[in-house]
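Here's a solo chain for you in structure tokens, the form predicted on its own.
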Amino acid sequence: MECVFGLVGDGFALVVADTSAVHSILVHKSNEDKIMVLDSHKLLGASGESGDRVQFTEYIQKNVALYQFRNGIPLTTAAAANFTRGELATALRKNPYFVNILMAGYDKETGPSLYYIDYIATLHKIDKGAFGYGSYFSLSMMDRHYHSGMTVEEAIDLVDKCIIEIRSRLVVAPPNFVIKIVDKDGAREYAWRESVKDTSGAPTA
């Protein structure tokens, strides 16, 4: 029951993802970070099969870093999104990855942007988007409340509305979510929304 969604505001973009690591009917952990910091000004939120998600996102992260190391300049968000789409398209005809991606970034020339990339290598630049079962509710909430030029406070308020709707309407709703933001100051973790604390590392009596 994964959920990843994101939006573009006034001078920033943010990505939100659930933090549940699930297999079949079992929840293995509830603090799995599914939003990778690609570089100083890019975020990559992913949903899909756990192995594909981890392997593919790390592969993209290392290749983006390699490009910057070789050329001395980072990829733009659009270039990174097109590279990611190209790798998914190549894999689609060999050994496909079942992974859906929202890539957010900030570029000095163009400002914030958000890209939708699905597992069959569809690429779109969007203002708001979502993947997973939670998208049924988060997309409807964003359709109702989203507007261009949102402030950070308005965007976080909308994110909270989406999370509340997912938790109350989805039959097996993920309890915890992580919010990350990217703007002119860089990509960073903004907040967590937790209703269940992970106690897997806690000592037993």
Given for the second form:
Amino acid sequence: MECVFGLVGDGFALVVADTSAVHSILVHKSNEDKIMVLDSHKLLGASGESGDRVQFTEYIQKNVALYQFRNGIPLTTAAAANFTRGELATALRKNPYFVNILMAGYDKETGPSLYYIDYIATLHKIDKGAFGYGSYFSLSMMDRHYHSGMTVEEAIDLVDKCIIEIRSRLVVAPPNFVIKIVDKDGAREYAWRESVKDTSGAPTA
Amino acid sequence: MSIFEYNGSALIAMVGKNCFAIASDRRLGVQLQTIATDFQRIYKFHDRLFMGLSGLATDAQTLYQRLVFRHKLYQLREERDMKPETFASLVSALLYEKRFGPYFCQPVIAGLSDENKPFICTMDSIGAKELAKDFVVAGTASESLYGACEAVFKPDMEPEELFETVSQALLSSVDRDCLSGWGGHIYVVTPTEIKERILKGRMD
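Here we have the form predicted on its own; I need the corresponding form predicted in complex with its partner chain.
Zooming out: every chain and molecule, the one shown earlier first.
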């Protein structure tokens, strides 16, 4: 089951997502990147129906870029989050997207922020959040160990604790995770946590 | 589970002597899971008009955005704030527009009308207005809220006593409802000032 979670630290925000692409009982691949880099200082971690996830997040990414082209300045994280909620809300009663989103961003004026947007377009600004079956474990872990103003080391330590919980307690636990960070220097991939590597096929004779 | 109980909410508005109080809980949940404990349900449209929205959070947010848009346009055209009675009619009309595909929200409107007389009303999700002289309630804890308010309400309470009364009614009611709670958020409004307070109750 898809797990996405995130938290805000001291001058940065982290988003972590599992990397399995699953259809029913089959795992297509285990290195699928579900955290999109929206622009230089924004991350969009998404979980849900795979077609909707890719299409909707790409749509948001292109519209965020369009705004920057048209207006010469990038959107703030709050504005991008509200735009995303608006798109989900408009589609909700016509053709809903089944995508849950955690949007993290860094703005010079307001610092790091994390937004929870669920598939029925409920928007809320949060310090820590999670989606999926993994949320039952990661939210509790974060409730216990999170405090505001964590350093990157402390936050990664907490993320690792959450991943260990998910791996050991969730029956359909995804094996691999990707961690991305956004801070004043921009949005980038921080690390992978892999316990199963994709093999490159059986060796030939 | 009903769609009105998806996120969980509790709202009260109560009338005092030339003042009113409007209070909400602070939980945002997704069925059994709590997402946030600082969710804002009560919105201020102008200094003498507040509205709380219970029910599905996404529809509450959409409805709030549509109403703030309409109110701002009204302010530009009329060069004055909207009266609470007028606003209630506007909300009712907006809700009935979606009669066969409604917003899953129950609004609670509280304001001070022209002679500083407090005005409260609630409506169902398709805009049936319910005016009251004493108190109105909405949300998943509404049955408890009705009982608690009926028990402690007195006419013509001063702002401080009104604050105590509404706080007690809210906190005791949400304690009996698993979907609402995690504290309270209460506004006590008189013609001269607005007092906003956060309540700490059972944080579960």
